[in-house]
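Just the one chain here, laid out as structure tokens, in the form predicted on its own.
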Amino acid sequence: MYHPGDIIEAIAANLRATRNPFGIPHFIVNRWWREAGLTAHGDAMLFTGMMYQFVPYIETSTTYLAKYEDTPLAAYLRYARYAPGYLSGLGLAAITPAREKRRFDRILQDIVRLLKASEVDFYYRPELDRYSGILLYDLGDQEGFVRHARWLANRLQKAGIKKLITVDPHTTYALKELFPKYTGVRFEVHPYFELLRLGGGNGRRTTVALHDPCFYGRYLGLSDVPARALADLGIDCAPVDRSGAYTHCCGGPAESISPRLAGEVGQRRLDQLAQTGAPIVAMCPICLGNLRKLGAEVRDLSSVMAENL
């Protein structure tokens, strides 16, 4: 296990310097939208919070963390805070496979397809779409999270943003629950699947094992909403042990501190999902990445729905 303080300070230093936890320039990490045919005006702004875009970089960095965990080299992580943010970020971007970046970009493009098919009036402004800071909150650096959240809330407020459509549970929870509490700024926030109106499907009836992420299942009470959206497309959800408010963690929140522990927790959840015998579907980029890392064949909710339109 790594010393939590070293991990937190490295992330906080990058966030202060570059506004993202990896130090990767915004124009590099956020390119998915260029081929999506999006407008800059509408009723609600699509806000990705960078979580899907970050997963390839998370997978690359945690591969190295796993390699050196519980070795003498782990102690050198404390010096990461002194590395220039953009320099380390550019290095991470260079060694992260392009195919993985494209894989997660396609998920966001599938979400756009679903929103358009549902005739949702939305728009996108890439310069305003930034990381929420939620990982600092998860790891206990409340002061660092609040400082970043105030910066982002002020930026959105100055741009006149009132409605946001989110794509992942971490960003949804941050904007819906934490921003009003800690910044005093409140937005109307909807996860994209709340807005979908997709009936019919392709005529095939299928069943999936839908994994409830902690923020949707436990804290936001939204587990039934994506299940209904799937049902509208002729896709049933198999009963999964530990679901909804009692869902089992994928292990992802622990991976920056201890990849080994994250793997142990994730394997227990994977076993529960595999017992259904149905294809596994995730609706959180961290859950998706963590379950895939264990060797599971896992697809994102949006991709499954898009191919069944």
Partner chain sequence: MTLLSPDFAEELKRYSDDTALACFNCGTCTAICPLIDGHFPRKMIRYVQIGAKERILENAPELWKCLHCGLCTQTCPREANPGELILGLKRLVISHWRKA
Second form
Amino acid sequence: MYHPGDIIEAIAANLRATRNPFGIPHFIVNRWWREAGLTAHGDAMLFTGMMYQFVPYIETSTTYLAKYEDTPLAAYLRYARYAPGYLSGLGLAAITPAREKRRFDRILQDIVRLLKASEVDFYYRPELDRYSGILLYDLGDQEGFVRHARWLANRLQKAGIKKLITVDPHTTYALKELFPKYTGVRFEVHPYFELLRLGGGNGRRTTVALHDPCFYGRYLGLSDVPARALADLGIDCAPVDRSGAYTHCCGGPAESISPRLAGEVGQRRLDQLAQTGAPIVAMCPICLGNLRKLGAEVRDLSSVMAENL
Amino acid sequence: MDDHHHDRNFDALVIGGGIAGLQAALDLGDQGFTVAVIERDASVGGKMIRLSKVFPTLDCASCITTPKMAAAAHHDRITLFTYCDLKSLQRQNGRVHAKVVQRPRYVNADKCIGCRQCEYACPVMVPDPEQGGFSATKAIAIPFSNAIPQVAVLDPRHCMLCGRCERACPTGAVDYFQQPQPFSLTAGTAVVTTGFEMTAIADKPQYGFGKVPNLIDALQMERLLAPHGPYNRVLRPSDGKAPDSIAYIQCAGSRDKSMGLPYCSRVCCMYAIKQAMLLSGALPLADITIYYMDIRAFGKGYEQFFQNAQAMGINFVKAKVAAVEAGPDGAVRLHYEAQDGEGVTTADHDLAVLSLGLVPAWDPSGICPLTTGADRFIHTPRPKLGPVQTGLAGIFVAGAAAGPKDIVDTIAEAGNAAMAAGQYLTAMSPSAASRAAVA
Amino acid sequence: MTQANEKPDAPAAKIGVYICHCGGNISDHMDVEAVRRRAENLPGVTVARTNMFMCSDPGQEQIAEDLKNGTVNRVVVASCAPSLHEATFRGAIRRAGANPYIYEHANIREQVSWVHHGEAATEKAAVLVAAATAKAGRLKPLTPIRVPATRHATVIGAGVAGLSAARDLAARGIAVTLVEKSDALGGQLAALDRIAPTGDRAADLVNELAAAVLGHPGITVLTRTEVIATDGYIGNFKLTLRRRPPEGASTADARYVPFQGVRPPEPSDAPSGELTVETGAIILATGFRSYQPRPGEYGFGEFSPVITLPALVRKMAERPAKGRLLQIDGRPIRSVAMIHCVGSRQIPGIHPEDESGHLNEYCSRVCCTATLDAADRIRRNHPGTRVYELYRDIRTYGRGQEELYEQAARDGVVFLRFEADNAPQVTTAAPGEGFALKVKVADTLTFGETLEVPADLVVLATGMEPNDVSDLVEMMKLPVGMDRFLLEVHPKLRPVEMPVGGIFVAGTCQAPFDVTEACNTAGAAAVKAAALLADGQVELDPFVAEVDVDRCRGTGACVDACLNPGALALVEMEVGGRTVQRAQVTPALCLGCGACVAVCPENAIDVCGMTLGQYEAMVDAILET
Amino acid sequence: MTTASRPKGDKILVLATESCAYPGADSVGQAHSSYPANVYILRVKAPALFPERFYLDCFDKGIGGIIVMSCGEECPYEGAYHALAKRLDRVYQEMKARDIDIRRLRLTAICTVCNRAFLNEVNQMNAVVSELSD
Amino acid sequence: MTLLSPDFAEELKRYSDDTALACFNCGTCTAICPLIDGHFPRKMIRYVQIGAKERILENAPELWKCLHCGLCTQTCPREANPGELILGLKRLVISHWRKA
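Could the form predicted in complex with its partner chain be given as well, to go with the form predicted on its own?
Everything in the complex follows now, all chains and molecules, and the chain you saw is the first one.
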């Protein structure tokens, strides 16, 4: 286990300096939209919050973190903020494989396809789509989180944004619950699957094991909605031991503090999902990343739906 | 017995024919008042007649309930209306008016002589709810061996209308076309003794009830332990193995705001200890563990009973079980925090019993203007000096209808309700009281 | 042979035997007609019939007709278990204008057709019918015993249970004498302040009950009064009372004295000295006393800041004041430690016995809630005062009590849990530590760590002990349990009854109860007394012992064997011009057990309706059939 | 005298208390559990009624075995059970004196639902009676 | 030997909902926590109840094992919100570290 103080300070410093927890320049992280054919005007703005885009970088960094966890080298982490290397910034960007980045960009492109197929009136403005700061909140750096959230809320407010379409549970929770509470700014927030109207699908009936992320299943009480969206496409959800409000954590959030712990918790969840025998589907980039790292074939909700259109 | 040709005016109505209702009816009848008991089930006796033995004396529940059931059934001044739904209970012009519908038994109660020929003839086996679903009964049957009245009931959900019971019946009592029978009763006062049901444990999905094969509830264990039980011995449902280790999970549906049940159900500690003692008699080599938060052995002789259980070797572990799942080989796996320093622990048992809590069996809304408390039991505005008074003059309450209660406390409260109802009748109509006095 | 002892019946028995097919339940397993034929030939049998359902109206009608037209004067029905239909057939006989006790039942379903089959069943049924017939021939008409009862009840003890029972009985039109040892009404309830969890004021409750009792013309209230002698039996007791003269000035109006209760008015003609009361029923409501800790128990008597819960309640009520810190005896209290289960839940080998060798092994039931209530009140009224509760199990079992437990926790009461064999230790704090005392406890909630609780005050949650009523126990022959509380006949079948007929228990003389439960038991006891005295007489089963004075020699063996003292006695009577001693039965007291029958050397005593001769005749019939 | 009084029959008499053992025997019937048909059950309020000679007379007359089924310690008549137990001790002495096998008399407690205990008792007594009549 | 100092609960109020005292130490949070680790999180909550601040600071890094998954809060029988308390303790500890 790494000393949490070190991780928190590294992330907080990055966020202060670059508005990005890993210190990677925004234009490098957020490239997925370029071939997506998006307009800049419409009813609601698509807001990715950068979580999907970050996953490849997180996985690269945690591979290194896992290597040194519980070794004397772990203590050197506290100098990370002075020595970017594999933990932050351009270095991290450089050593993260392009194939991985493309994979996660594809998910966002699939979400766009789904929204278009549902005739949702939406637009995208890449310069406004920024990280929500949720990781600092989870780690307990309340000051850091509030400072960042205010910056972002102001920026969106100034741009006249009122309605947001989100793609991951962490960003959704931050915008829906935390922003009003800590910044006083309230947006109308919809996770994308709430807006889907996809009709009968392609006629194939399949069953999947849908992993409810904690934020959707428990904090936001939204686990029924994606299941309904799947059902519209003829996809059934196998009963998973622990789901909905009682869903089991994927272990992902522990990645930065203890990759070993993230693995243990994730493995237990994987076993529960595997018991169904159905292909595993996640709808949160953290869950997706952590469960995949444990060797499981896990697909994103949007990919499964896009394929069945 | 159900008598359809009686006077529909009574001194008192008793709503519910469990042990509280029977005791209240007997105490009213013995004072000289006429009483109508309205019971939802096909037999009086309530939950108590379904139990095995009762704490802290360990005498059999039947031995205590049956005489009270028979005494009420044979009482000159008590009329039992079974298989009846109460549709409305209102006060008008100083009297209590009840609208009741008797559900069809598809058996003429006046003709049925309880000979069971229909039951023997019926080809349809259905799970017997009176035996915790562990064994089967027939689609037409006497509800249970010591039911009162001894009248068969046909279950239309399972009946195939094959006609064998009708042909077997020596008195021509089977009537496939019987209709619900609405009727009205009036009385000077009413005593509500509608009792309890067990907690709906589905509200606690982490206990896996229904998914874990050898996880049963305490009422099912009562049947396994009962002398007239489904197997005549204790075994676990999945494979018929005699369990070597048995766990009790306390507060399964009590003291748990995550289920919306913040209150203590008052009886579960004692019934679990009782069952544990009976089990250690039936299975002398089995390990029995009770997982608890606080042992609430508060009544007369209860603490000594608890101490005896400890002396008998029953294990008590202070922990609330957090989750239950199926383990290997039919085991039930419990997760809990061992607070003695061990920390998070899992324990496998051959059989586990959920000590379910108590919830009210009756909701007066839409039937009677009685109010209920936050716990949904009948509200008693003067719990100290008038524990049996409700918000409505002339309507009294006793037993678990006014909050979880054990049998001893229920019987005392039923007596008090009969006293209060008798006083009310005396005050309202001295003639009723004097009639009672000369009866 | 012993039958010779039976006096011949006049007129001769004409026995009707009625055998039930029970719709095949009986007839499918035996030859009912064969049983009937054999019955027909039994001595004394005038008619033997069968019916598909004897319990049906036509079946009962047949019996009634045979009785009315004189064909029969004794009835035997062979059918199901007597528990099901004995009462039915006795009722049919009564409706036909005959004495219901000329009836005998043969159980040929539960004890024959459902357990044996074929010839064996037929044979056994025939034998049981013969046995029943043999008994029936020796049955005599009996009359239920009716004893006049005084429509008056005496309630002993004027705490909440006694007051409540007296009020209830008077409201049902029964005259009541309420006897109280002290000079005030209210008992231990008056020693309380507010009652948890509802917050009712004890004073209001005492005043309400006292007003109801004092205002009812049917209730005679006798304070400063004790029962010094009892006599009589159910419905007809005679109590001798002794009333002390008032100490100090007597009052003209009822007056509430805090922590003592309501002093009733003392009219000039109030009785004093010895008086007698004739009463039909007695309700014992003699209550409890609070456990007094042993010297040194948790520092009690050793350190002055160690007090009992009742003392705390009183001190807080006498100087009610809000403020940052609780003040007790003029001292600001920054921290209170409350220790549960003092004098309750004692365990042999862990807790020492008292000087008379007793341990209070029971739970006192009310102390958890009372302690929590006091703790929560301190936290709410004195936010600067810290409160710690040291407990074994929190027993907030009743309605609203678990909610109080949670409320106290949310209000900042800190809970520590100890094991019975590792009790907290109260010691003085070192001079520099700032607090008067400290309490060391191995806290199981903190993984067994030993914690030190600083305390300016230690409160002991003392339990209940029954009041000493050994005089009444002796006089009335009352059973007492291991816990020294009065012992009811059966906790569920007859929970408020003493084995002596007509004596009932209410409230905390039976077990620890809270106010609600005490009221419930009081109502339950009152309803039993009201039912008993409802019509001015008590009806008892006629199955009681009867002495044949011609045979009795006055040996007294029966009196010695009698299980219910008073039911049998030797009395002097004139026989043939000489005064001799003979046994006499008091039917109201006789249990009908027959213990006397077995020991009489002269066969001079028997139980009506089930005589030894009848049993012997049945045995003969079993052997001869 | 002793040989003449030795029981020869195989009929078993059960003295069953009306509050416990008699309803217990009924409950065996309700369960349709079979037992030997030579068992005859008499309903009694309390077996304390029967003097020593009643038992001895029964054996003399030809009863093969007697089971006294009481309520045991839960007897509604306080003290009756102990009086009964003492009396049966004296009956046993007499039986020995008359060369009657004491296994022919049993005292047992049976409650209203003691089906198995009831069956055990009557089957055991039946075994004793048939063994002794061989 | 641990001396009790319940004033710590007051200090924590600045960082979190004040629900630690609502906890009745049933251990559900610990047993349900996906970490399956010792007495976490009840241990921390118990330390808050008795005011053992030093113990919390000594063991502070453990707090970051919490994944903020919320299962403890969902299942807590007393609605004591253990998840939120742990988050509050993280905030308190960070503030301590930053002051140091």
